[in-house]
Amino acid sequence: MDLIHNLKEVFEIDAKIKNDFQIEVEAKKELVSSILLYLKNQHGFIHLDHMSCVDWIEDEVFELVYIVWNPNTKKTVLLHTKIDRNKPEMENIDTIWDQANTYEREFREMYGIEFPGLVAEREFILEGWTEMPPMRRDFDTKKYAEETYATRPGRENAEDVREKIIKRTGEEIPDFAKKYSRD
């Protein structure tokens, strides 16, 4: 295929094609925004259809994914990158697509990674969060939660939800949920 011929001799990138519609690429951070770029000027991916982020703690790392779309061809190119866990930060692209400051802004407050040059106000979705960033796999949610919300006033006479089926229904607890039980 001549774009995967083309991005590894412009690029020295490792592509391949993954199915009939998708094209897999893996890059250096460095390279993400320029083969971003040059995908959407060149080779009529327009679309920026999707941003992920997976942490991979035993690696150290974070790999964020940019999946964009060339509506003529109906292809998908899915890009990879891996960023240091530790001190994550990643180029900014708004200016390529302006839909990357959303998700851009939730990356930044969900799992720690700064993006220089994003305009937008610190506070998206966690309104007053000082905590570590929630998306992160080192994240208790269980003691956040029981930290936070259980002994909260008002509480006091709360029942577990599980509890509250039982009565209702004559249901039993299944096996494999008794370990969250509050027994």
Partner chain sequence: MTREKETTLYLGPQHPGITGNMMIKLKVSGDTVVSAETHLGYLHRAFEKLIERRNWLQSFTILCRFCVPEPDPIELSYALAVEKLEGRAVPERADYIRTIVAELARIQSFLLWYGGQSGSGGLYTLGQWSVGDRNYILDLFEDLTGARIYHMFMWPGGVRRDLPEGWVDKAYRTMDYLEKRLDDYNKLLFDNAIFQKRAQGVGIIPKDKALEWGVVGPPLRGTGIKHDVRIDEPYAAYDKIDFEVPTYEGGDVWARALVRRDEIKQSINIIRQALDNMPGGSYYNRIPNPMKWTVPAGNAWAKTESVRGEIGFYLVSDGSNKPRRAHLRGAAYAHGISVLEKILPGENIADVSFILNSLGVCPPEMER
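Residue numbers count along the first chain shown, from 1. What you see is a predicted model; the values in this text were computed from it and never measured. Take the two forms, find the largest set of C-alpha atoms that superpose within 1.5 Å, and that set is the rigid core. What changes on going to the form predicted in complex with its partner chain:
Once both forms are fitted on their core, the CA shift for E9 between the two forms remains under 2 Å.
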Second form
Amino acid sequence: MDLIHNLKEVFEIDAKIKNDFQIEVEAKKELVSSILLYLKNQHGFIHLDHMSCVDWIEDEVFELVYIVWNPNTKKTVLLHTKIDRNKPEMENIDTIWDQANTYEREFREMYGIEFPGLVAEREFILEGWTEMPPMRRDFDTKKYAEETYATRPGRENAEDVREKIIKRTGEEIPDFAKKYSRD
Amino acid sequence: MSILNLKGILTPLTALKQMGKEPHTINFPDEQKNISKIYRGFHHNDLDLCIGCGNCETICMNDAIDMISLAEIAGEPGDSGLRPRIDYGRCCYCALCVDVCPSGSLNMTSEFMKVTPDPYDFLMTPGKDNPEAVDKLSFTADMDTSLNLFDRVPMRELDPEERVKSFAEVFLGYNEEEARIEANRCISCGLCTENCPVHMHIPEYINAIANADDEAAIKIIYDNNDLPEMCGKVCTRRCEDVCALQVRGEAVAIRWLKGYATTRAENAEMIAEIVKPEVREPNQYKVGIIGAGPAGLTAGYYLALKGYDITIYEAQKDPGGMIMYGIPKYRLPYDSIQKQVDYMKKMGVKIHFNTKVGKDISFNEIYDNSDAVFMGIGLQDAWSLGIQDEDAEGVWSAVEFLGKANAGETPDIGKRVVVVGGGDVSIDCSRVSKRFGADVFQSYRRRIQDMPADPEEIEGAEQEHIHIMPQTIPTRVIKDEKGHVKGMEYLKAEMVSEGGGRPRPVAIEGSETIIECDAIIAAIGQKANYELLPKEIADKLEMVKDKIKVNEDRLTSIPKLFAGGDAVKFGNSDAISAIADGYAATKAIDKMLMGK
Amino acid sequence: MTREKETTLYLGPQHPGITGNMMIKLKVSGDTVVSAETHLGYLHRAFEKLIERRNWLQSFTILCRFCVPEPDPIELSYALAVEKLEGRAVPERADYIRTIVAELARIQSFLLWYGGQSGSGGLYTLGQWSVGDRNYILDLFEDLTGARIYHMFMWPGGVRRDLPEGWVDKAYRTMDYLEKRLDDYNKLLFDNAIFQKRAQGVGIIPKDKALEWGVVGPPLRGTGIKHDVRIDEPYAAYDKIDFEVPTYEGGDVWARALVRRDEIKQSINIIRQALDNMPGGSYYNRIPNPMKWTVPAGNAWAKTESVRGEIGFYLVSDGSNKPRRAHLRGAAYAHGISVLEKILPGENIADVSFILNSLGVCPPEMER
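So the form predicted on its own is up there; where is the form predicted in complex with its partner chain?
Full complex below, order starting with the chain above.
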């Protein structure tokens, strides 16, 4: 396919066909804005469909995904890039697509990713938030909710089925087995 | 557009014609809305059908469901005794709880209105607080729509025509793919653990298998069962009787899954490598064990791990007791037992074979030189049929017959064999006889559905063309002039129900029938042989009928003498109960000697 | 003319003209909007974060709550994404049922839109009618799924329940009834001088910018650009059904309204075809035990066409029994913020709600 060939030619990146409508490509973060511009201007991917962010905490990276669409060929390109989670910074692309501003603003608030040059109020959805950016994997929603909100009384007599049976049988579950118990 | 858009002003006025029409709305509460047949309203729980598995609680993503004790429900094996209570301040009426309820007890009703002055009054125990709603069930999940997977992955087995030709294993065991799918069916409630005499960690090892972590499964399995590969092939699997899925469908194949996991460890070295049990420093205590059957081996293995000096005395040349000599090789191959025993030996279990206590070594010598003694001697002697001429040549006891067959010999049983009995041992005798080329008839006093044998085994026997003769009562052995069996006379029986108990077979007078045969195998039960005990011990040993009386710790009436297995009166007479005895005794002995 | 003083006005979060819990900070000069800024944060429920803590099936109880007026396409997008990740096949019958449910969802949402669009223009009668008629669709949903609004019905592998007895007939009858009602609606709205005057030339999205701005759905088709996910990347049974995608030129509220008006007819047409050609067989390709159901690692991008435009799901699995990331792209994410902020300046204050309704702005899609 032309596009895959051209991407290889121009950027030395390997795009692969994901399915009938989608092409997937991964690139270094420095290349992202050039690739997006190239896709928009040279290949008709004028529609920024979506941007997403995934926290790969175990690899210490954030993955940013740019999904662009070509209204003529009806093809979609998913462009993935990875950035350092410890110093999360990414190029601002709202000059290419204005609505990227909203996405970047959200990622800044929810993941703590900085987009130098992004002009937008810092507060977007959250208000007076002092905890870590909440969409990060290490932010424990349940723990936060338990610490922040009171529970309604009347449910203290709940019991656990497995515990109940263990009480009757005296079974001793070794520690190494517990991770496979029902949670 | 003109300044005065006359049409645009007048056309909307046609709306006025709607004024005389029937309204969309209904006059509530005088009229009631027609409610969908599958409306997702408040829940109703059939408290008797519910088994308290808690799957509803687990799937509830809003934490709306608590499992609570109800005064009127005690709980028993197969029922945790807990019932769901729902917080309607959290419930989102998604009905996932209904779709995952294995028993089908939890359903939703067409009731959706509740008015209360108490703002905290959101908790309801379905079925208890709204028993009348049973008439308004709407959203339910039948076998087809339920998200539970009720069908078991079938076990592949040898073709009946093929398998009677040799002693090759009949059940081929799950392969990896089958095991993962089968393990995935488990809902991890743990009800099964209560019915397992050893209380194995069943949900945990099944989850490990489902997670493709077979090594963790093996490690979890060996935590309280030292002969799991044996159990994975021939266990009486009472766990499966109380599986949450068997209420409406087929129980999870717990036995086959255990078999799958344990056979992944191909030899003793691999078992040791994977299990890596915690081994305590050796201590100064000695424990003597009589009998290398499941009970003795279990006590030996777990005591050895705890640092005790263990010696097992075994009269036979091979370990395993009844699982070696009683269970046919097409169910439990020799190598499988040997592999597990090799592993135990690696862990410090010493076994003296061909050492009959009372003959090669005296009971007192063991008793006096040990800090504790465990006795797992099993049931050595057969009950006789108690009919005329049963001393004829060609009348076998099951123990004798299977012992010979399992030792690799070919018992002389001729061409036509009658097996008497209805338990697993009798089926074993029939199927073994078949493998020696005989035409086999099995006589049982009651109906086939009354047979205590595992239904799978009965089915296997039928596939192998074993002729089961239900409702027949043997009356006499017929022998030829040389004193050899040539037939058996029996009476036909009819089933009589009296006073609620299970129906009793009563012989029909005049129905005497003779079946010709070359051999008769009596498989109607065994009894213990206590000849090994010196008189002063035997006299002091308290018994319950013909079995040894033990307490919860499997301690007999004699100090520091523990016992387990088929010869004691505790639980059932099967291998897994023997393992449970050995395991319980281990803990008690450890407590007695080490104080912990 | 003297230059009038600029005033700041806050439209929402509590305002009958707003389309949900959001606020628009308007700078106005006289009656004219000088600039607009969308403010969110009144309902953030962290759905996407919550989904990361739910297993693949439990997620469905959250999915439908992203957008109250139209929960089904969100469920469907998610289900399609899971099916892409897993390679799970869907029986043909399920595809047809999904098509019907998706179109019923579109119709009921259109009917709700009728209420919002006419109400924000001061025409309240039509809203009463259309919301009343919408309940006949909800009745169909209730019979099919057990619930009126939140269905949790289109699961990976198919649909949750088969069509109940008598449902097909009821669906035909409801379609016949609705079709007749559309004439009444037209008389009340499209033939209405007030609506014509208020809708025409208002809230214009320029055709040459629409795609670049991220405009989708009826607002895009209202600029004359023919793009519809059902045609461009067909899902469910849409590739087996014959229907038209109406477009109108102009890019104003009027064009968007005409597109929607015509689309209801198309939806009725689609439902009839799907009912006519409903195949037999299974409605569901069974998933494993939901508590142990793991989905192969990878990512998937799936979208469906809702009344407000395309609803996409970017779904990531790390191979576990829970999604690693589930990111919704609702039509309103662009419509309600960047597009709105671009087209409001120059409009009359009284038209702001009117324009909001025509764009189908749904705040829960913006702050998920």
